[in-house]
Amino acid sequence: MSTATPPDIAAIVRQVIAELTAPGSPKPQATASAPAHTGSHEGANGVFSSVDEAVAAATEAFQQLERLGVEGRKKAIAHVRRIAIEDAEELGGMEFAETKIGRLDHKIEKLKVLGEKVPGVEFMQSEVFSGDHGLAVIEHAPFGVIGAITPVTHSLPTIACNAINMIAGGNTVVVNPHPSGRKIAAEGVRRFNAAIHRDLGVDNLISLVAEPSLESAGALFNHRGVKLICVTGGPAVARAALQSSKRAIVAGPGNPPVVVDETADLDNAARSIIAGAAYDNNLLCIGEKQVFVVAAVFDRMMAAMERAGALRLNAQQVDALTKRAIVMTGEGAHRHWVPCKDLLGQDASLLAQAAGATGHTGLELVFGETDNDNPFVPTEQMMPFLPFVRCKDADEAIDRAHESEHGFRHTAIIHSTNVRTMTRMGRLLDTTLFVKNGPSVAGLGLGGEGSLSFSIATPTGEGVTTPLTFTRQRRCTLVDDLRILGSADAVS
């Protein structure tokens, strides 16, 4: 049973919905509502017309999942992985057609890599302590039904990634998707649940609100049946989750800076910057957003970027693009720069055209020199243009990087072979991901070490989410028995 949205949450959720529908994506068109389901929720395949129905179905599914044990979780996750990989081209194409942002090849690739790289039940390792006073086992228990809000930038990949992690931890999930990505979200959820139901007889491990709205977001945040909230999105949705009375895992915004010092391998830095910033047209929250280069190598770094295939804009073209791409919004103290929705997530060739330059087929990134006050520097622009700022030395570059990151403590990148410089930047910015001498995506195990997730919890500190993120510790203690070590008198 859901409760009314408290006044203090309602205002914030209005801001959330405003952010979800702008900047960036086409407004959702009206579609027929999902049919209502009453009584048994079997056969719904996870798509519901209300939060109440979705939570009730997820609660029933959670009880069934408990009876299936870890092996059942493993089988359910295997279906999500298989569909993400086998149907990647079709589902990626559907997402690209609906959201109209990013790159088709990367929409497909994101589904394939999550099927391979996101960890599952193998992460669920218990801890055991034995001694003179018996045995203690620390297990990782599920929360139950998790409420999740997902972004348009990675609609189905975020849902699938979270589902693998959450089900591995023994949970079920109800998703309130971004309105502009709700169709692909529903299609993916239907396919996942149908396959799981055919194999295991359990439906609705992943449930979804078919027509997400202000009311459904507030209802999900405050539903008694929801035990944990997981939010992936921008500043407004992060604030709403943090002010909820429930435990929240919050993947908030980022504005990742890059520092290049005089010791860097410039060609490697250029290739890495393009690989990270151009990925899905810079929609990734970890993607390189602004670059600070020491003056001694600045011109050579710009030349390296051109050799690596990026298009350099001159000063007039940078000014023209800035006026088109970044706009001011808000009132009074809340005024700030935001990316123009018409260019957010669009191809580099379109940005070149907007700047008055000539792009070419296959162009991945445009870039240009700016001063530190250019609106592109402090803005999470989410488009494949990078501002390059000339700095007198590494200390100035690091200080400016710190300022531009806004204290989000999300992601930072440096290209250097000076350990002291890397250490200073790491300590000052204190980001969740800190990548040295590689593309930003290496921080998620793509070309670097570690596991993959599309939810990186920076404000609440969990970091790159894994199955353990969505569990609670439970200690089971047996006193004075099963002692492996001890004196003969103790066991006689």
Ligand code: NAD
Contents of the next structure:
Amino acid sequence: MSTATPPDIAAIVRQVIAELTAPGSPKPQATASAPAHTGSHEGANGVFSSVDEAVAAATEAFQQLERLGVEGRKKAIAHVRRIAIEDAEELGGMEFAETKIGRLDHKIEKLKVLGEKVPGVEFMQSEVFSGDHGLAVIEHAPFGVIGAITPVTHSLPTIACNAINMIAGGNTVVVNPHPSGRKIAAEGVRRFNAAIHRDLGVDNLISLVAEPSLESAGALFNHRGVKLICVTGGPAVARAALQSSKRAIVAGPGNPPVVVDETADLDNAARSIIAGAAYDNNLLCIGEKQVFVVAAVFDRMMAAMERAGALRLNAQQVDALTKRAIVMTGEGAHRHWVPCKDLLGQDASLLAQAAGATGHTGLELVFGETDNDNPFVPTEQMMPFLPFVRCKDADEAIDRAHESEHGFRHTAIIHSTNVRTMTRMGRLLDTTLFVKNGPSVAGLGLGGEGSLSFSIATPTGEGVTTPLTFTRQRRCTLVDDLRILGSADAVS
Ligand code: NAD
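Based on the form predicted on its own presented above, generate the structure block for the form predicted in complex with this ligand.
Every component of the complex follows; first up is the chain already shown.
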């Protein structure tokens, strides 16, 4: 993925920040609570002050979408893709200004990739059985209104990607966005719906709760009008969704380990690890979070990382950063490490500074050798520092990688040319994404094969979500007639 920053970004961001902060800002759709609506919800452009209103509007929109057929879905999705691409600089800038985490160039890129990598209605192929007893057609039908919970790490990209998949499957969606990314969520949803409404006469295909909270998330989970839940987030929300009485598609947390063995191309491994872990300052759930390297190539791998542009911290600096960046939380059996909020998603140069080192312009990643029991190893740090653990051999590296992944079965990466080592790791970790000899993002089709989604369903097993994830199978059977196999004499 390119990391070049378009030239006019700074000006755009200044303008967006000024608009967001100016008193009496003329962009109330994005920043203020939504007005209350009565009767038809047309004209709201998807932004609502309550879950009840949002679900009612999405229900109305679902009925209208059914009448527009597959061609209507296709046109609606085209507007979401077009706006994500055309307005990427402005919307990416707004998301960066509001959430204050990650990297501006990658916020923009995450919207632009929605154009071609996220599948649409072309995915909706029916299956047919034809035989002695006639025909059976399996169609993929919509659920209806889907309730979606989205993360702060990619607020608008997740909403846009979910919307494309869900509308392709014939559904509408009500989103409860992360409170810290709610303004950009509302602005994006407003733009998508306004364009779809103008073209197709249907509003609120993508509806949203303007002032989201844990209570509104709970209300969405339990709403009778919501037929399916799709949750993208960390451990707490994943647990809540798994305990819900409704069917849930859960895109839960990860802590992706990397194994590097003595057969790896070390320079490729170093470039790949930086490309994946530095992406949006390591906010991606699939991003490389800790690295286990066999002793035979450990020192050469560290040198390769430096050659590829990462900054190596010494033991004292690693220690200082660890104390500053990771803290213990919870009580008793629930005690665990968490990343400090003020360093989460921040630039590598800031982490270098916190460690007592000096970064340089364009620095993407800092790294250093740690013990296996350093808190960075088990923690999903979501910041561009990677701990490198020296391991006796590939078996030890794989076992430690397995332990550090916590059984999330999310994502793992290996750099090796030994097929048996790859196979052992693949079987033991049993992750949803397993990337070999490339950056983690290759697992989402960015430099690798396959489609893209920002919701990778892990504990519930659907994998990288597609339009089919959000459909129900319906089988239509015709007995004996219309079969094309067999003798013409058999037709009476
Ligand atoms: P988060 O868990 O703090 O929040 C995610 C969403 O869940 C937010 O909308 C939040 O308001 C809501 N939420 C949190 N606790 C809840 C509860 N108890 N009940 C109902 N709603 C609740 O996560 P985040 O910081 O926004 O995102 C980062 C996390 O999400 C990481 O753990 C990352 O791995 C994960 N993630 C996973 C995927 C995936 O595809 N599997 C994609 C992106 C992010």
